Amino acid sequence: MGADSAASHDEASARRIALVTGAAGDIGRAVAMRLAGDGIAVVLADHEAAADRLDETQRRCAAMTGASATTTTFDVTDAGSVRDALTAVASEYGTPDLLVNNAGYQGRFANVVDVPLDDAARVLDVNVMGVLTVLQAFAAQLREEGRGGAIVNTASMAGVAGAPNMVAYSASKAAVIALTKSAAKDLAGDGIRVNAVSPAFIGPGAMWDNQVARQAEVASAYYGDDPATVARQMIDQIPMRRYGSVDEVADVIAFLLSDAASYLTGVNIEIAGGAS
């Protein structure tokens, strides 16, 4: 390797640079952003169908002044496809040392026993499993290179209080809060912190009014069956008496990934406005 490769390998290997999943979406867009407006080199995944949204987002981190962006497309349940992306990634950007874990699926919104069996395990399939895909794959890199680095698992307030008519993803994300206790501890001693974020309703955007609109279409004791009222009602339950914004969440989740956190592992932030 001549000086100038070896200069050019020792910047990258020293540089931050953050693996975003779901980054085609309103909290991985926002995530993504701002890491990048803090110089932050982000690698911005998704699946192939969100291509166009992808590019978005790349297009918008890449517009901040000396950001560095670039994307990637694999599906997080195909371990062989998420090895191959990072092993492409880090030999042509440099490993990434912080993994915000972001990709995830709502599902069919539905009481218990109506929801479909084979749409409740692909929500399974995806926060869980794919959590965990993902997670392994960008550790066992930083493992092998002996260095140290930091992790931010999506999770979610359906997952620590139970949401209506969402059985699986409750359930996906209440596993995803117990593996990212159990990582941390196995990660410790690699210098790997895990921490995991529970955001509550976020709005305004896609996201949100997605789950109004589904919410109301349900039979349900808890929400009305007209959008506007189900808003009023999601609202009602939150002491700060409003949705938190895509921002607050990228706020937390840069904290987490950050220095200032550096004691911080095995920790679930719930993001909620005083709703628990």
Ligand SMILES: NC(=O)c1ccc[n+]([C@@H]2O[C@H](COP(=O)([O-])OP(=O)(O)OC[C@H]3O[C@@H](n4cnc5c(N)ncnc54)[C@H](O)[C@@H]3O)[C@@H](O)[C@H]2O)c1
Contents of the next structure:
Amino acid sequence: MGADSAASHDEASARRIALVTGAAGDIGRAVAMRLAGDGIAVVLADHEAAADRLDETQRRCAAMTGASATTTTFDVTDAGSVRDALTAVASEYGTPDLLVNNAGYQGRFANVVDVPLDDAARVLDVNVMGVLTVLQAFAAQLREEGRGGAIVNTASMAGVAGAPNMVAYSASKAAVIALTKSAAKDLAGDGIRVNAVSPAFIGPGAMWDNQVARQAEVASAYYGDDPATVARQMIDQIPMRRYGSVDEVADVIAFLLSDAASYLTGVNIEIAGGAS
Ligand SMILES: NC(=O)c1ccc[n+]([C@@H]2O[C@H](COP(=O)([O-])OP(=O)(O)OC[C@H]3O[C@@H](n4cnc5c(N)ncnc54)[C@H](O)[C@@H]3O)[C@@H](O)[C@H]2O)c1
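Now show the form predicted together with the ligand, given that the preceding structure was the form predicted on its own.
Whole complex next, starting from this chain.
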């Protein structure tokens, strides 16, 4: 972990600190930059394998006015690593009171009959157990200190409506929505709000490119067999006739973390251009 800020622990406990997982990715980076731009200290987390892209997020956040940024790497499914990282962050930087629980894995695209079960298990592990593991470690720290906070879990419209060729991903994101509602009830007494966002198609970026290419490769009643056709068919599902931007997702997450959402908990906001 390399902190840019020399703020003391006492100063740190008084300021807002946001832990953002999946911060090397497109949405995580946009959220981190949005929060940093608001003057919130950000702790940027991702898998060790994404360390280079994580450093790039850190550079961009540190360049924002009034921001400080630090990085930490862990696999969200490794509870010991998650706890160790959060303990190190708390002692060196301050205990985060905001969590963007955003790391996610789309998995292999295949019809439900063909889906590789080991890959489906990994999707569920990262997207459900990973979200639960980070949420638990984060909330335990705040409860220990008797402080409130706010959490936003990144779900998906796939979890609301079910996406073709994405059975494990869809199931995992439905679980994130249910997990959010349940955790909101468990943590309301601690002053910790828990909400979710469900983006539809977000682009441009790695996930958009990947899902357009992968859907084109899989025989399906829903999509054609070339990426340009799939892209058009996806956009045609959206009443606003465009994909959303990462900044539009970041705006909603920043709102849910802010005091402007102080009476919202257990809510899932669909960021979907009118799709449902
Ligand atoms: N982009 C979209 O169209 C879209 C739509 C709906 C929901 N989402 C969700 O938004 C979130 C962010 O997506 P994105 O578009 O930025 O994707 P992305 O692939 O750019 O970013 C995901 C990040 O999660 C990290 N990650 C994956 N597995 C991890 C693990 N086990 N431990 C730690 N980090 C891990 C990756 O390294 C990556 O940096 C995901 O949860 C995704 O499911 C994305």
